[in-house]
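Here's a solo chain for you in C-alpha cells, the form predicted alone.
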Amino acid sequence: MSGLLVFGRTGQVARALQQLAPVLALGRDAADLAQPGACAALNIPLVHISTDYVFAGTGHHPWAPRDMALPANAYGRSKWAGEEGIRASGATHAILCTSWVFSGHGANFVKTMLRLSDTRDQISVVDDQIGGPTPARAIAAACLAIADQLQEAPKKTGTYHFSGAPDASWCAFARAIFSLAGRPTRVQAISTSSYPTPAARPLNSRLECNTTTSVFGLARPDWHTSLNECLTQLGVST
C-alpha cells in the first residue's frame, strides 16, 4: 500500500488508523482543505467517513446507499454537504456511512455508561432508537482495505455502508456493556420522547451493508466481540 494521509489525529477512527498502519495524521491546525480538487488532480483515492444521520431516521428498514438523504439536524446536514462535495470533486472515492462508533479512546457511549455506573445503581436509556454499534478499529481496518482496493479498481467509487451487527437499541447496548463488565447497574428502558435532546436523534439508524460486503468483501463486525476487547483495553474486568 502506498503512503497514507489521514485528516484527523485524535478522533476514535484516526487513533485506530495510527495503530493499524504507518500513516501521516494531520490535525485541524495542519490540514489544508482549501483545494477540493487535489485528490482528483493527483489521482489519489479518497475514503470519507459519513454517518447514519444523513437519513431521516424513520421507518424500520435498514437505510441503503441509494436511499434519499433527509437529515433531521445540523450535524446530518453538514455530513451530507461533505458527501456532496466529495462526489462533485471528481476524485476516486468511497464514502463510508457508519453509526454508533465506540472504542477505548475519546468520548463514546461505552465510556459514558461505565462512568455513570460508578455512581448510579440505575440508568435510564432509550429503547426505541435502533442501530449498529460499530468498533472504531473495524472502521479503520475497513478504510485501509477499501483504499487499497480503490487503487487497483477505481470503478468501485461510490457510497457504502458499514456498521456493527447485530442491530440493537441503545438500551440493549447498555445492558450488554454492564453484563460484560460485570457491573450490577440496572438499565431502565425509556422512549425517546421521555429523553428530549436539543438536536433531533434518528429512531432508525439501521444501515444496509450488503453492497459493502459484495464489492469489498467486508462483513459487518460483531460488536459483542469488539465490546469485550474495548472493555479489556479500558482495564474493565470481563
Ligand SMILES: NC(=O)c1ccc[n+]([C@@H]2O[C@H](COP(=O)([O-])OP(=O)(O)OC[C@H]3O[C@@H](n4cnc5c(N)ncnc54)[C@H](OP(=O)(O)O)[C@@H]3O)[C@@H](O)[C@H]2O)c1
The other form holds:
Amino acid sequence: MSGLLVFGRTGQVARALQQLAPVLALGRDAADLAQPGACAALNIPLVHISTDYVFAGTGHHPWAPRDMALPANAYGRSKWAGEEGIRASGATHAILCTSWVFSGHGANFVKTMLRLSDTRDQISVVDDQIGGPTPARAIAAACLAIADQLQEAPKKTGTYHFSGAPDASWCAFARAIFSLAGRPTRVQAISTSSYPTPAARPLNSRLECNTTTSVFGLARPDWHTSLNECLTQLGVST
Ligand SMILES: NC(=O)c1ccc[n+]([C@@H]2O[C@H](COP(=O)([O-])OP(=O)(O)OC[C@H]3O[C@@H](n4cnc5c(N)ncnc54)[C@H](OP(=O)(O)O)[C@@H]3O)[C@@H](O)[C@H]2O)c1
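The form predicted in complex with the named molecule, contrasted with the form predicted alone above:
Next comes the full complex, this chain leading.
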C-alpha cells in the first residue's frame, strides 16, 4: 500500500488508524473538510465514513446501501450531503456507513455508561433503538483493507455498510458493558418516547453488510470481543 492520508487526528477512528498503520493524520487545523477539493483531480482513492443516520430509521429490516436515504436530523442530512458530494466528485471512492462507534478514546456510549455507573445504582436506557455497536479499530482496519483494494480495483467504487454484530438495543449493549465490566449497575429498559432528545434518533439502525463481505471480504466484527478489549484498555477489570 502506498502512503495514506487521514483527515482527522483525534477522533475515535482516526486514532485507531494511527495505531494500525503508518498514516499521515491531519486535524482540521491542517486540512479542513469544509473546504473540499483534491481527490478526483489527483486520482487518489477516498474512503469516507458515513452513518446509519442517513436512513429514516423506521421498520425492522437492515438498511441496504441501495435503500433510499431520508435523514431525520441535521447530522444525517449533513452526512448525506457529504456522500452526495463524493459521488458527484468523480473520485474513486468507498463510502462506508457505520453505526454506534466505540473505543477507549473520545466520547462514546461505553465510556458514558461506565461514567454514570460510578455514581448510580440504576440507569435507564432505551430498548427500542436497535443497531450494531462497532469498534473503531475494526472500522480502521476495514478502511485500510478497502483503501488497498480500491487502489488495485477502482471499479469497487461505491457505497457499503459495515457494523458490528450482533444487532442489539442500547439497553442490551449497556447490560453487556456492565456484565463484562463486573459492575452491579442495574439497567432499566425504557422506550424512546420516554427519553426525548433534541435531535430525533433512528429506531432502526440495522445495517445490511453483505456487499462489504462479498466485495471486500470483510465480515461484521463481533462487538463482544472488542468490548472486552476496550474495557481492558480503559483499565476496567473484566
Ligand atoms: N461515533 C459514532 O457513533 C458514529 C456512528 C456512525 C458514523 N460515524 C462516523 O464515523 C466517523 C468517525 O467517527 P468518530 O466517532 O471517530 O468521530 P469523532 O471521534 O467525533 O472524531 C471526528 C473526527 O473528524 C475530524 N473532523 C471534524 N470536522 C472536520 C473538518 N471540518 N475538517 C477535517 N476534519 C474534521 C476531527 O478532526 P480533529 O482530529 O482535528 O478533531 C476528528 O478526527 C465520522 O465521520 C462519523 O460521522 C460515527
